[in-house]
Partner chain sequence: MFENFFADPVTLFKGALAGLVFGFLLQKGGVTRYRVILGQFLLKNFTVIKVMLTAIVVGGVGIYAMRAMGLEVALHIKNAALLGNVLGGLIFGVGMAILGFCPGTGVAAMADGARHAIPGVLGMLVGAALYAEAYPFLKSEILGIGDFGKATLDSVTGLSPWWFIALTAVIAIVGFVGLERWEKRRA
Amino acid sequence: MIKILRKDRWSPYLVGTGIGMLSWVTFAWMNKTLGVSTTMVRAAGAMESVVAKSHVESNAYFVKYLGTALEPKPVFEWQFALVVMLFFGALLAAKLAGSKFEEQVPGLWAWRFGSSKWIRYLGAFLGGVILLFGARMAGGCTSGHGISGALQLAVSSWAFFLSMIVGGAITAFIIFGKGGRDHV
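Now the structure: this chain alone, the form being predicted together with its partner chain.
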């Protein structure tokens, strides 16, 4: 058992099966679905409220997830706990495998944009902004729509899943081109 946990990589089919079975547990026992991006909304709202409380409380989108001043909803709820422990789960997996992996600028990015760490950080930041904006417009991300929604056969989730693949592939080919394949 320990040997398996220390293994560097698992088969993607094994990992997929594990995530599928994890979703059985979240549906049947917890009455919840695996998801991540709503937590970014709660976290952003909570942080923004430190400097602009009334602005956050008057925003319809934040109210949807965080409630109103009179009827507040918890910030740190099921999915928030999931996202925090997601970090530690990945950390545990990496440590058990003895991973020393550290990356500031990925090879493919460096091949296209140079090895400047700050240019990559700026790119990653902008990518994150675009990514989450899209996720919220669609109503979920790779977990909430791509896995949890698609397995329930939700029309919304399959529409998102296919659009996401198309959008990502087109963007990757525009940015890196076919030559990028030699660097991933």
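Having seen the form predicted together with its partner chain, could you now give me the structure of the form predicted alone?
What follows is just the one chain, with no partners and no other molecules.
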């Protein structure tokens, strides 16, 4: 078992099976689906409530996920733990594999935008913000729609997932053009 954990790349079939089994567990024992973007909504609402509690409690979107003063919902729950453990799981996997890969600016990015790591970080951050905004508009994220929704054969999840793939391909073409394929 330890030998498998020390590989640089894990089998997508093994990982997919593990995620599927985790989904079964969350469905069966918690009556919940896998997803992580709601954690960001809860965290944003909790932080905002420190300075504007009445605004958060009058906002229907935040009330849906945080509740009210009379009927509060937890900010830190199993989904928050999942988000935190995703980071630690990735760190543990990298350590077990002895990963030394430290690329900060991929070659394709450097070809198009230069080698500044701060511009790369800003681009990655802004891309994440846009993806999270889109995920909340779609009512879920890639894990919520792409894993849990797709497992349930939800049409909205398949539409989201296909739109994300097509949108990603179009965006990559707009940003990098045909010349990008020569700089991968």
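Rigid core: the largest C-alpha set superposing within 1.5 Å between the two forms. Numbering follows the first chain given and starts at 1. Bear in mind the structure is a predicted one, so any value in this text is a computation, not a measurement.
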{"property": "Per-residue C-alpha deviation between the two forms [residue 29; rigid core superposition; Å]", "result": "3.0"}
